[in-house]
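Just the one chain here, laid out as structure tokens, in the form predicted alone.
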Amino acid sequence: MNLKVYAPDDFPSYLPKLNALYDDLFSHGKGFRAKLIQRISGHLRLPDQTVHLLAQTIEFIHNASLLHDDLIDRSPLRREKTAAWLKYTPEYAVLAGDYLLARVMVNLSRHGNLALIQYTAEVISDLLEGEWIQDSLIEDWDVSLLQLDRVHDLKTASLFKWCIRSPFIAAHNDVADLHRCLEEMGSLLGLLFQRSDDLLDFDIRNYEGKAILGDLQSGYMNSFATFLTRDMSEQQKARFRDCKTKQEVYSVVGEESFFSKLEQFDEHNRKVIELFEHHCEQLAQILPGDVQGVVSDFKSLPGILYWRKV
């Protein structure tokens, strides 16, 4: 499935720099969110063109957020390649992200499902609101997990909510209990994914080889950093935020204490997974028999998103 092209005028040939930028951006993505939509849509027997539109929509929104995030964070790399703002200038990165979001609304408008258009607009608004709040937390060394959870729900979970709810909206299934359950499940998936992503910053289950301590060095206390330092003295916290290597982190936290807190953090998130599984059981009671297969697909997601089992 070619997610880059849906309508012929999405990426006009008379804008070569735009096309080159998107070729770079889309060429190394895993497309996990699009694949999730495809699995759910298969159970709902949605038409291929609708499935493609939904999959492309989430990829456009997700990649637009990456273009903007990299610029805001001044991240030099994206998917092991030079970030767009460095390769093409910050102005082009902003315009490219804005263009993707505009194409989303154009293509959804052509589809004609008003509920889907409205929900997508709300998700984009949440995404941007989360970015504003996250930016306000830079160099806030006393940030709480509760504050971070709010950011994660707006920035990360909003896209997972869209992935699991949009196929049902496209199928014109407007059962309120169903969407309430899916909304809660999306929130939990986003929380698990982001907390797992925060662990990568400390080289935990870092199968992707992500650069470590990037969040900390940019002045951002992610969820695991906040968990690690919650009982520290101000002097320890000051030393912690100056760490540039894992060994320096171990020297401040204590290596044994570091891994003990990792076990506590994992246990904390096992409870989130248990809550997600409870919602799966609720979902099974709501869905008709011919769609029950989607529940099995949902049950596999915490392992993929938190434990990074692929």
Contents of the next structure:
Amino acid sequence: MNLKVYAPDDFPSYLPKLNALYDDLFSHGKGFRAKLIQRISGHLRLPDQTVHLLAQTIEFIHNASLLHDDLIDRSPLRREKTAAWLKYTPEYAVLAGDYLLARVMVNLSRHGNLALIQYTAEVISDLLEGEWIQDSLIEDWDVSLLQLDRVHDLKTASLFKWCIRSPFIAAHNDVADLHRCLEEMGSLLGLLFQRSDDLLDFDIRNYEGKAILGDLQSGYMNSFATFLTRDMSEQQKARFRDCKTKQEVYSVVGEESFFSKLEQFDEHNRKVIELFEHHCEQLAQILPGDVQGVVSDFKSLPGILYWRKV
Amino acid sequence: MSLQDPPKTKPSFLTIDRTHPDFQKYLLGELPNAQVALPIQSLHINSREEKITFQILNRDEVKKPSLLKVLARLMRLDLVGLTLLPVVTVFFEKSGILIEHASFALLSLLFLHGAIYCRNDFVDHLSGIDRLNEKGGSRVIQNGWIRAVTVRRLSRALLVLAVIFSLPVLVNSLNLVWLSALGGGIGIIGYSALRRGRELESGSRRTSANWIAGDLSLFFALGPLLTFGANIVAHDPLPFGRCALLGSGFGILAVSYVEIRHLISVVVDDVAGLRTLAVEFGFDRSKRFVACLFVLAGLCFTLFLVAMHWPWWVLAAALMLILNLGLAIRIWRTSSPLASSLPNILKETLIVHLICGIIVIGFAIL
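For the form predicted in complex with its partner chain instead of the form predicted alone, what are the coordinates?
Below, the chain from earlier opens the complete complex, with every other chain and molecule after it.
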């Protein structure tokens, strides 16, 4: 499925830098969110064109946020390549992100499902609010886990909520209980995904060998950093902030203490996974028999998103 | 996300809606003694048709501090200075005040303070506000330390004690009866307004008038009403103007404290549809308003001290102004409702409130 082009007027050839910019960005992505939508849509037996639209929508929103994020954070790399704002210009990175969001609105409005358009607009708004608030927390070294959870619910979780709700909206299923349950599950998935991503930054379950400590070096205390440092003295925190390598982190925190805190963090998130499983059981009671397969797909998500099991 | 440590067996969750026959039992904590049902805080916005997920634990699996610590937290003894200090400062103005009168008055206020906070915790738990905001309330009910129904009973018992201990004071200071009635009226109006502003439903009931009335009643209840009441009990050691200034200083700091709490929870409150100053005017304008409140409080205390014991009043006034200005500047510079500086400013507001009280007491002793 070519997610880049849904409508004939997506990515016209007279905008060459835009095409190259998007190909650079998109080529190394895993497309996890699009695959999740395809799985769920399969159980709902949505038409292929609708599935294509949904998959493109989420990838466009996600990639737009990445383009803007990298510029805001001044990140030099994205998916092991030079970030778009650096390779092209900051102006093109901004415009490219705006273009993707504009195409989302064009394609969705042509599709004509008003509930889907409304929900998508709300999610984009939430995403931007989360980004805005997160930016206000740069160099705030005492931010709490609760405060970060609020940001992540707006930023990360909103896309997961969209992934699991939009196929049902596209199928014109507007059962309130169902959507409340899915919304709750989306929040938990987003939380788990973000926390796993934050652990990656400390080289935990970093199976793809991504660059580490990027958040710390950008002046941002992610959820695991916040958890690690919550009982530290001000001097220790100051030393922690200056860490450039994993070994330096171990020397500040203590290697044994680091892994002990990791166990506690994992334990905390296991409880979140248990709560998610409970909501899966609730979902099974709401869904009709012919779409129960969705529930087993959902049950496998924490393993993929948090424990990074493929 | 606040979940208790898992029991030795797999934790049990239960999701029920308000139409479930046992819904109230779970919410009030009226389960068999061996069990506790903890409402799980949801990041998702609640509505009247909401379903609540409870984590069901055995009572012995709930880790809780000592009963004394639990009660201290439930009765918000960390905030008792807001209630008692205005009264104590006025009592110190009167040399030779009868210890019995002062003691009964202070005990009555202490019990009233506890009764109001217990009641607030209970109501916020039932309405769901404290499930939306993980920092809201004392968390004693949400942590499973005391059942909601017990908190309600405690609130009533404390109110009865407050009334009993107030009787000797009222008998000896009949003017206090009128002030108490006025205070009660303001308290009821303000409390009702605050509760209406905190209801989780849409509609015309949630208006600006609610939070304005709430703030004004808070100002009076924790400021001038307390100082005027103490002044009556102590047989008028302070002239009207100075009593009003002292009360205003304390009252403004109390309102500042509450508004900073609203700034911290503005994201949750806005999404939930609660109407506070911070939601109404936005974070930026509200923080500037709070900064102005600090300046105003500093001025009130300064004017109160004017012409008392030269040159010490100048030094004391300068200190009070500096402390309040310091808080004003810091809150003005805060960049985000989620900034970690806000909880620190909140704690320091209480400290400044205490320092101002101590300075006033110091002058009274001089």
